[in-house]
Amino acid sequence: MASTATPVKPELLRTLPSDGVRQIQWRFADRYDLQMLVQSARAVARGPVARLVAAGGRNSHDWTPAKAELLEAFDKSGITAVFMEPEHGGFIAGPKNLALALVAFELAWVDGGAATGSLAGCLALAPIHERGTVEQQTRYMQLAAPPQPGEDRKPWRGAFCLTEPIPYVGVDTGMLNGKLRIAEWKEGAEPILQVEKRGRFITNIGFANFVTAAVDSGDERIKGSCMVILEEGDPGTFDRGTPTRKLVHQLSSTGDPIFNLRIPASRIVGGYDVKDGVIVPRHSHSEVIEAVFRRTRVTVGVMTAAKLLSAVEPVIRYQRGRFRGAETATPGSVRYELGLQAREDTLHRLVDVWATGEAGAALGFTAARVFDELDPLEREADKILGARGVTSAKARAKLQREAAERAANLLRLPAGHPNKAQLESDPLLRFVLLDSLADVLCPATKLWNTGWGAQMMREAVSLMGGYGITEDCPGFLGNKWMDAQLEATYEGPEAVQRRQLSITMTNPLFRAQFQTWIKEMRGIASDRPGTGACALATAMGMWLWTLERLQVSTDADGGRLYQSARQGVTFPLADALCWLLAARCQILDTIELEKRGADDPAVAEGLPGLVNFMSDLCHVQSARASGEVSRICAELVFGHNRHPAWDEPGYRGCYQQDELDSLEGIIPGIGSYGLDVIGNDGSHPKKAGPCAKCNGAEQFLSLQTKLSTCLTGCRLSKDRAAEAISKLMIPEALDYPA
């Protein structure tokens, strides 16, 4: 009788994923300088942070000394210097979206408070940064600046006043409350302007010396609205309000400010021109918080990543520990070394939770290194557009198009066309490219990492049983998950993410490269089964199916079914867009991890079962995210259409009995598999009608039966990342307080 072979068992996962292996994914293993800054960030957060945690500094909502003392240590740590160019007193050139995204995981994985008061003041700064004078911006980052050797100074401090006081919080951000009037205009001299402002939910404005603020003309001779910077020495009333009685994120600083104060037209953000004697901005409002907020929503969305990532050692901790001390639990057993891990249930839940915080973290992290690339790219593109003589926003727009158009026509070509190296080659074309990318990952980050990643955080809390809501719960779980309740609404809440990806999601260029991502999946699938790409491709290709069919779909009334009013079908499909970006990004990170870790000595030693660890997840995660999409779909695809009755005038989908009895004798059987059959005297099977037919739709059911299959293996993989979770070394203790 012949042998057979024993299957060899995959090596699992050793240890908790090292700073190397992170490096690795998130693609700053090369930047000495980001390495340093994630030291420093961490060092903050581990220490002075952790430590006003766990000594109860959440319990109040002022602004003490002691939270002060953060202040000074983002200073000394480099991390208020990370939004300056090193002509400003920063030390990181270029682009800072990876650089500020990376601080605020670090900074978040303790508590978002403290990343959310260190993210405010370069939120002051981005209206600056993004759209303001050079003067505007010398001023005001060198004085944003920590003092430098020698220098004897504080530095200023700055918040960002957008949403107006309650009823009109949150309404709408092009609404706004605030208004803008000469005060003096006298011949020859610069206008002197009236700004009365009043905010709502303010982060800073406890010791702000500057503050960005929104406005609208309440003064014909003021065109539109605007931005202005407004310094507390200014004359007139700079009013920081009462504290706002937070239940979370109470380590900064927030209140409802009041402000009626005169300052010189120069403040104006971006400058102004005169138009036959009519001040106008350079700049909307509008314009100057897309230009901000399409870059701070990512790092919004890397703290809620960082919170889910940072539950797993605790929970680990927690769940092996729970029986010791009990009689029953002596050490060896299982029940003293497992715990509660002995059990599946909890270690696959916790399986969920890490797949979740690995997608969202993979997510953000790609959308702050494209707008790092995007970031020179569209300046280069400006210098190209004045070049060619385009100054309208008009005339700007229809080149853009035109290059996108070029874009998607040379991403449609097959693999290995030599066209298809403008895209590379033509700063123009790779600008179009990486904006629509840009326009989409963006808000897919704010609304899958907040949105889903507060509802992991609660299965998180959970997994600590009632140690989970208490004030000494290891890891801070408990505040980690209220915190993200008000992440999910920062910089917009969800309804406004889900709004602009129906508007992105559909742009034709970046559905040319979801097209490719399409194929790349199925390339994976190919090489690395075990990732889960091929459910993901499937389940893009559904998504793409559904998403082409509604724009020319109507409901049962005729009704037009993919337009702005239908939130209903827009948003849903918004959603499962986020589940498949997140999950894509996963996917790369862990390739990318394989294929560079073993030139790293200290990754390469349990690199193996690492990958395996971490292609478990993604298969986890991919499995999740194609259920989500095919749910979502199949609702969109059929759900507008009204369900046949029985007693509708000439319904082809019955048989009559008679009709039945007649083919029988030419077809025998045939009665077997007439399920709709309608007997002589009219009576039908007891059911809400007729089975709805699926006229034009069966490439979705098609695709959808595909699917199903191609989950073959998920809970497989689920079952070997929870064995090595169970099998995981961890430390000691945290490396923070309790």
Contents of the next structure:
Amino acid sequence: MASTATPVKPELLRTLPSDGVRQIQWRFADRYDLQMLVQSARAVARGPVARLVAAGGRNSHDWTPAKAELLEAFDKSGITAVFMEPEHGGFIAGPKNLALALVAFELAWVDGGAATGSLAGCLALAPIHERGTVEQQTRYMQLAAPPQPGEDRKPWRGAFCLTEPIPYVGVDTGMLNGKLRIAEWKEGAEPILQVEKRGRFITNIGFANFVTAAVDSGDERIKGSCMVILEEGDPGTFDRGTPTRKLVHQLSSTGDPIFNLRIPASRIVGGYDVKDGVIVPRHSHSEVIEAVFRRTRVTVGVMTAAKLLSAVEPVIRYQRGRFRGAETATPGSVRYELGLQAREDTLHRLVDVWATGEAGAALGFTAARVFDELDPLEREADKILGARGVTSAKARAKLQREAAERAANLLRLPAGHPNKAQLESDPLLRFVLLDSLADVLCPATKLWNTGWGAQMMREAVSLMGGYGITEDCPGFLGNKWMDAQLEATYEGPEAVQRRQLSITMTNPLFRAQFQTWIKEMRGIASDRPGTGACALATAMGMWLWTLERLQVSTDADGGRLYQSARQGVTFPLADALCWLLAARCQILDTIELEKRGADDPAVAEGLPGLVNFMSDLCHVQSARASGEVSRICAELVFGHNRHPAWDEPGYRGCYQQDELDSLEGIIPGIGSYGLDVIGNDGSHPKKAGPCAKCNGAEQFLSLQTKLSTCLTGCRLSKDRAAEAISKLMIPEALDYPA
Amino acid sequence: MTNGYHIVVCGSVVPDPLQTLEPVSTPTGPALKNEMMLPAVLDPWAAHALYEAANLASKVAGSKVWLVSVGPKAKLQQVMMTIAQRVSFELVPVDASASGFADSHSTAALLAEAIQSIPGLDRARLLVFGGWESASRGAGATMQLVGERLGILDQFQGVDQLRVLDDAQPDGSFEVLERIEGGRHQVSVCAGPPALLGWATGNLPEPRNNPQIGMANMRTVMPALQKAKSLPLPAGGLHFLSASPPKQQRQTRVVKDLSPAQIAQEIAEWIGK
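Given the form predicted alone above, what does the protein look like in the form predicted together with the partner chain?
Below: every chain and molecule of the assembly, starting with the one above.
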């Protein structure tokens, strides 16, 4: 929405965003396969899943028959088959990151545990999908595919078991507790391996038929680590363990299994070679999980965003109907018609929840789309490197570094330079570009969506008053709040994501792209000032300035600031980046909606009001993001300098009173400018010390001042968004039981 | 009849009944507030007809199902994302208003014309299915008018069941159960197509979504939607003096130990007021 000199009454949002709106924002308006998938997943979520939650299905840790029925619903609706290729029983060809994110979004709209349960099956298959041999892929995908009409078989279910040894659990995936030894190796025959593994917090274990487990070598005839596939019929112990007594996600099965099994060596994911009598797995466990987690973590972030957006309708209905039934709230009165929405605070807080949900969804689906684009490019890059005879990991990394350097140089060329076309035409350059982006977007989605999402989910619960933390709360908001906390923890807790970001966000190629985004935001701000893109661009500039400054700065004791061990520096900066990325994606989604909305008659009707509202949410979110970045960066830039003290030798930078008195004769009035003046008796103003100087950080202060003024108008946007919410038409009832 | 039925189901979209449905006046007559922006569903009456058609087609070899829909293309496409996953059919869309305030005669004319234009449709095998009524309009007239325009004399309304008389070698004859007063059915035997059936609820559950069926249907559904003709729906001289939603009444009494007869008596008295 454009700013105008004369305020005009803007058109307001008329209904909640429809499917057509989401299809445009999240870029699947031309994908009917995904649109059908959304409807299928929604029917399961708002049908059997919601009924089970409403009936108290979450009140047990155990895997119950009622919970097991959900698996059948997943199979019949196509949710189970989403992950599979058409030749293995799936129905979606090509990359499936966006598809999985959409399924997770729909299921988590009602229950995070149901979403996790469905995704855990994909997670079990993911190592095989990403790095398995053709034989492994064919066998397990076909076994896990739901039966086709006329087939009489039960599909196999899988679980994924990583589990680091205590005390490394959830913190250092480089450590493993499972051991792999050679049990039997007859001449000319396939080796038989003995696997010992204990898992903790393993999803789907209550019913899994196979497990993909990470193990380390416990035998000198096996090199390094790998992932292996365990089947429930393998000789030995396949103990599912006791159910985890978790407080959340109770619709998924979780337990601490124990395995002690003999398996053929062909179960090593991706196969192995024998060199000098030693089994050398083709892929270490860390290679496999890196390929897996960088994709699956995105869907977890999307789940928390779904919770926030799902809270909007129940909160509005609760707020509006809050006083109905009271003697004083007669139909037509403000109390009756608006209820709590007559108060600004309730509306403003809901605007914050909604804006966060939009930003989280925008970030998550952007990341999912990047991975969809990256998957085929990765294979193409492999082919190119193979054709050049590059086989070793070292040589590959070197070539990729060179390509990244070229790409960064091309990005820095002025707009319209003919050489820039190479960034699109050269698959290797395109791959390294997207790879650097995926390296940032995945942990950012997981970190910000779940972490900040959990905070805002608490806000949503609070908007329902005491009702919010009861089992009767429409939309299961209390459950969703608790679930969000687990989503912030599993598949790599926040610290792991921050650690990854602290490395990947310094990649020169990412930074080169980030610089182009600053220009992009300024351009958007020029056309659509109401989106908050200008403030965001300034905040992005501030973040980049801070990163570059911290990389060459030391603290008061001479210690380097930006380094791996200095998590007090790197982690907050990673947090700040996430705010920026989410707000940027939200703005881009809104622009997409404005551009394409008119093409769909079902969206076009209320498009101006919708775009106005979404722009206002962008402005609110950009302002909040900018404020967070400003606060974090200021702390980091100045916080590691020691504050000047009165007792420092020479009272650093301070005038003495007699000094000022003598100068007064030469420069009349100078006395009134002296702030930190030491009295002749050594007394000083009552404060911590002489004011700190900003040596070398003048540009930062200038950016901060600019940023403060860039926030002009953001609260007007919030007021407009609040008004729109108070007049928005919502359905008569929630479309799932509660 | 040896080659199965040609079953044409007439059915369109209605706003999701959970939405706030508020009549408003527009320059072209009454409409629902924000109707284009509200989520839509396949009219539940027509949906029953479609599921019965698919069930019949699966039992009689060589049968084929078409779904003829008069509605805004964008809304039809949205609804197809669900419906096309449930049963196999070929869509024949007509891009026109699906408003509950449309004239039944005009709608019936568009439907009849669309049916007649279906390539390869064999009138000797033709069964026209549809909803007895509609969730957006309770007149129950449209299907009768379609039948009349197509010259189909055998019409059944309020149908709850169709049974092919000879499953092994169907000669086209079937038995029909139509709803009559007192919660009973009238049983008729029809010698065969062409016939028109306005379905009540039928007996079949809603089929589950099956993405494989959806992907197969979409090969024809999407091109059909892209090619759908946009046609005006004449008002046909119809005009509305006023439109308002039914008033909601809630009169609750907590009473224990009433016999079913007493409860029925009380309800009957209340209705009679």
